[in-house]
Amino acid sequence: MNELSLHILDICQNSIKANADLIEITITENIDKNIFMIEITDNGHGMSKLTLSEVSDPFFTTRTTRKVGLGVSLFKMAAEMANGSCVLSSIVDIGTKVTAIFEHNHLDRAPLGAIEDSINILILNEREIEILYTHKYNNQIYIFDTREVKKVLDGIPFTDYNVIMWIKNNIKEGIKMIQEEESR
């Protein structure tokens, strides 16, 4: 995967399969400390210690349709290639947290990519889930929360084309705004 947003989408799809109904995605960019961090937390059914110890092995999967599970192992490899790390923690019946840290200016750090598209895909999932997306850029913060958007929409579905486009543009412009604000 050549964009981090695709890794995020893959990890979040695992959260949905684990029956999470709330997924929190936090991206922290600290230019001064040269850190690009992605945290994904869910309230799904969690993993046992045994499963947690095996999950980054590409030949381990809980799926029955294929024999390999590359998502977590590829995400971990992407972080390590950018002089970073990837840590998973999980508690059965509580949820799972994945934290990947990258060197922000590392040549091998993939770009974030179209995170707005990944979030839209998650929102349009057949199962209703809540997404809390937070993007921190040095001292600036952008937050997108489906629970707040639902209040404003007042019954208009997320599947409405205008809503899909609004979400996409809001996230894209929100990230751009905090990056520009910080550079002033």
Given for the second form:
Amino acid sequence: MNELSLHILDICQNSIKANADLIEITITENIDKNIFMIEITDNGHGMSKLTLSEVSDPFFTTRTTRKVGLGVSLFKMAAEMANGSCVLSSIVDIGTKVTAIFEHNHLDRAPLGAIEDSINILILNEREIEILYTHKYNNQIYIFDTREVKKVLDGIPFTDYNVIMWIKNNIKEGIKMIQEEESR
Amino acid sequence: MKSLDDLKKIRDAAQSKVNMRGKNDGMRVLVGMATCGISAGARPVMNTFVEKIAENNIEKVTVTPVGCIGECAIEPIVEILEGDIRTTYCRVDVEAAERIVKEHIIGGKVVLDYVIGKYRL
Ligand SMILES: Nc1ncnc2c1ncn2[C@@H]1O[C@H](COP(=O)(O)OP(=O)(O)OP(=O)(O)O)[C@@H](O)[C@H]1O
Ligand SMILES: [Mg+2]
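What I would like now is the form predicted in complex with its partner chain, since the data block earlier showed the form predicted alone; can you produce it?
So here's everything in the complex, that chain up top.
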């Protein structure tokens, strides 16, 4: 996976599998501190202490057991490659939070990539889930909230061509705007 | 950047031409979206289906991401369900997705080049 937004899409599939109906994705870019941080929080069924310890165990990546998948391990590897780390915390019946930190300017930090494409797929999930996407770039902030969009749409489906294009444009341009605003 | 006002205009335009489609009463396109699928390129494939189907105003077809279908080595996998007929495509890329929309979803003819089992494994 050569884009962080692909990892985000993948990690969110775990939240969906855990029956979450709200996923909060927060990107924090702090250039001065050289930090690129991704936080994904869901309100799914969570994990027991035992499962949590297994998921975070790097040795589990080498296993081919069905129960242990690749998603979290790959995300962890991506963070470690960029001199960062990835930690999970979880409370049964409350939810799960995945936090990954990267060195912003590290050569091996993958770019965020087409996050709008990932969000679009999450929106089209069969069981409806709400997405709150927050992107901070130094002091600037962009927010995309499916609940806000739904209020405006008033029943018009997310599968409408113009709606799809609006969402993608809003996210892509929104992120570009905060980055340009800051470098002014 | 397109604003919420633009979205309101889109909504109003869509409302005036609404023909309510039942959610599952037609063809269903399922795209494997687990780690193996995403790594193999399922995201652009799914987006191609979504955009082409919406762009062509094809009604009663839904595109849905699904979990692991089981055959990680031949991802991206796309399944098309029509009633009780199931067609499974494997190693689908953007080009294949465009063909499947045109030939299968619009044209009604299975794209044999990408069908699992028979011609590809
Ligand atoms: N958000 C979450 N909520 C509840 N359980 C989770 C969550 N994220 C991960 N898990 C647990 O951790 C396990 C491993 O996750 P991981 O993404 O590494 O693999 P997977 O989802 O099982 O398979 P793959 O990602 O390869 O398709 C999951 O099977 C699940 O039991
Ligand atoms: Mg996973």
